[in-house]
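Single chain ahead, written as structure tokens, the form predicted alone.
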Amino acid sequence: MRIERGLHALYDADPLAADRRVWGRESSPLTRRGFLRGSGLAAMSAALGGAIPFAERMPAGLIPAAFAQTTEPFSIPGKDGLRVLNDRPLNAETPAHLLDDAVTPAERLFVRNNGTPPNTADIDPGEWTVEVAGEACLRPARFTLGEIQRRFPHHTLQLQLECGGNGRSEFHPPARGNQWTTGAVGCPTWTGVRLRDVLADCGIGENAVYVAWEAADAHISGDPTKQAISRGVPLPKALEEESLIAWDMNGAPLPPLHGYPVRMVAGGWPGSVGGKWLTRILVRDRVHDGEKMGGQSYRVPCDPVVPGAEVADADMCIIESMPVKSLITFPESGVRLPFGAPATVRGHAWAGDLAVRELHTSIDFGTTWQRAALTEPANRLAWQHWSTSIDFPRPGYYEVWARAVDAVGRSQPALLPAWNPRGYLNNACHRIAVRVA
């Protein structure tokens, strides 16, 4: 019996003897440059159909770009081009260059579910209740959303939304959970009532420490007495002007499978912070205990470990603001261009609670970069776009890597971040294969 093993599971087991038994490429270990040279050179350059003009800087164990990002959609209703990572429950992610509008249509938006997302096809949105409670809530109330868009001034943002999990199909060793690669990241337009309106008119007591949020989607098991998720943030987070109480996207209702009727949204951390199919608000005076708060979801090391170390729940921080990160979204990875004509690169870039103050772009696997234009967010809190112009040297196989800047000056890592047990917050530098022909 033969049995083969796909390129991933190589370097997955193994990056460095995947190179050698791929493609035949020595290693050092203090360098991290593999010495690519004749046979495996060749073996390389054909499989990517083209020479490598800057293959010598290739990093140790990397699988080209061309290799290492699969293009094959999978269909959803109304989620055309989206590749779906699990359906129970349904979780699916957007591929970079179907990202390139500078607003998320609701059909490019990611899908993550934790649980069975409620039928909400019968309802009556203007009757749908939302409950505000909790030990260091005032005076507890019970909202229509009726009530609430009535009663409360609206607010219209542009907000960046993406997984904690977002990258961790790329860590080594393997972290649970779905394997994103890049395209568990948006930026739609949200309306809704700020969440400290609501708040401040059921009184916050001097105790509260944190605001959380309970949901309609059902457990996977079917269990009624057990919750899917609930978390929530800080109450300075929650007070922020970005912090909403959302009904519609993109200027219509929520889709069902991103809220419908009404959802928290809380930009510049986790998803998972904003919860969806709102039914109720916690106003907390100890860090909420909700589920997925404990143990080790949604937390990484709050010291940095070992690949493949075993870390006590104790010693496991939770994750806030979400680190600086990029996206390339045009051209297409994969795609062959003309030689001698200047190539038109652009993509989005985010940094959590912070701005983005600077966009790189590098064709030489990291070893030079260059500065791109870069746009101001459209309101706090929104990814920011940039573009550049590239001139390939001469033809061959190029990865143009892409590396966004904060503004306290961190940058992304060109490879990979600290390794954590969960596989969260990967924010390597996104890079994208061409072949100049």
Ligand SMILES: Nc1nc2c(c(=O)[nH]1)N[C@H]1C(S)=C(S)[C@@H](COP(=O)(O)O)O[C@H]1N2
The other form holds:
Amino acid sequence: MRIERGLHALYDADPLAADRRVWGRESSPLTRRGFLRGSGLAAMSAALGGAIPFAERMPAGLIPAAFAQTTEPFSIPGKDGLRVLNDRPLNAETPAHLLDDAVTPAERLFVRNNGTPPNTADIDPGEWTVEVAGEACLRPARFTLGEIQRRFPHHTLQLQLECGGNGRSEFHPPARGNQWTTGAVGCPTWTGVRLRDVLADCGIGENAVYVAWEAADAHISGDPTKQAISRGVPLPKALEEESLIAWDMNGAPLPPLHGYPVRMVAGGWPGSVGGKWLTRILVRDRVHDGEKMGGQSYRVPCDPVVPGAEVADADMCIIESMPVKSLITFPESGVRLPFGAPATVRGHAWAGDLAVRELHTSIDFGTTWQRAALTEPANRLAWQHWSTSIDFPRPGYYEVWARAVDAVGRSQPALLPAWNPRGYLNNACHRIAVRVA
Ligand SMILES: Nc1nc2c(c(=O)[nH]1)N[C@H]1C(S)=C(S)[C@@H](COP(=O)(O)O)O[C@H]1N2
Ligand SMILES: [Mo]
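Let's compare: the form predicted alone is above, so bring in the form predicted in complex with the named molecule.
Let us now look at the entire complex, which starts with that chain.
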């Protein structure tokens, strides 16, 4: 059997019907249970390359992890093995096994552009200007990047960056937008000054509510009267110690695609709050109303809705802290392991504004879980690393699922969380395929 993109389309359209067509599995739409028997089990086992010891636990209507994460050839200069989802604007994600580093190298950080980046090839970074203004700014000012670097104390922090739409490809009905699987996340180190130090210098009015940014990228249409994106955060988030105006990533100047010469980073919130190619900071007396703040952008229904529902803009709320999530970065999904030797499995976990408290793995489709070792974060809002050793009871096809729990006890859902119109915040457990022979 040849399995390609078509499998996703088939499962997107109707997962239980896809099960029937691909494997001959009949199941109940209510319980999502349906035992793979006879020819169905034989077909799936053949495709997966072995018996499936926990076959009777496998949820119906779920593409086996062995086929769920396809990789396609692609190249962006300076990017190593990322998958391009769109080239105008450029969007590329990182396969999970390439995110194994504790600190994400530049070559492996996803790229999410809403517009056309400015040409910064020949600029003098020290002369780049950043203006501070807005209704609630007491002393509007204009700094060069050189002045910012000279006037305010420097800080280096490791901060996670995850696109609000990471995981969108799994929602059904499908949501429009980049069809990210699991790779729109990374956790480099950033060097810069605290946003709050610059804001304090300019004076924050009593009426301040929100801190927003504007940037030098152009709207994708080329229309100079339109902005590509201009977002921000409520004042308390802007004033946190970890909200930075950064010029270095991993000890080197920001790469052009990641905002050279200067950007904002507010870890733990959707990546879209951190403006690349920063030109203006606005202290607003209202919730910022820039491009991609309103409508349905970076918003989810304030109250849960049934999948496929149309939700009025007025009933959509701005995404703030991202939910608890984890990745399995080793081994690579699809790995073949020898039977009898314990296998090391590891990855990272993060939880928006919170820390991760526990991480568990399962090899029986979520029936039982074992606790992994978990490190403390390098600093607040940095992802944590986990590792565990797994014994597989007999040869066959397995899936390893990882599930993190945050500091207040919320855990990742085994499969999909609440559907929302734009497909944000999918923090379902990451799963990898393992064949033991
Ligand atoms: N100026 C500007 N800043 C931006 C964007 C953009 O398109 N333009 N994209 C945002 C989004 S949606 C995300 S997820 C992050 C991605 O950062 P990265 O491309 O450095 O990984 O940048 C944010 N900052
Ligand atoms: Mo994003």
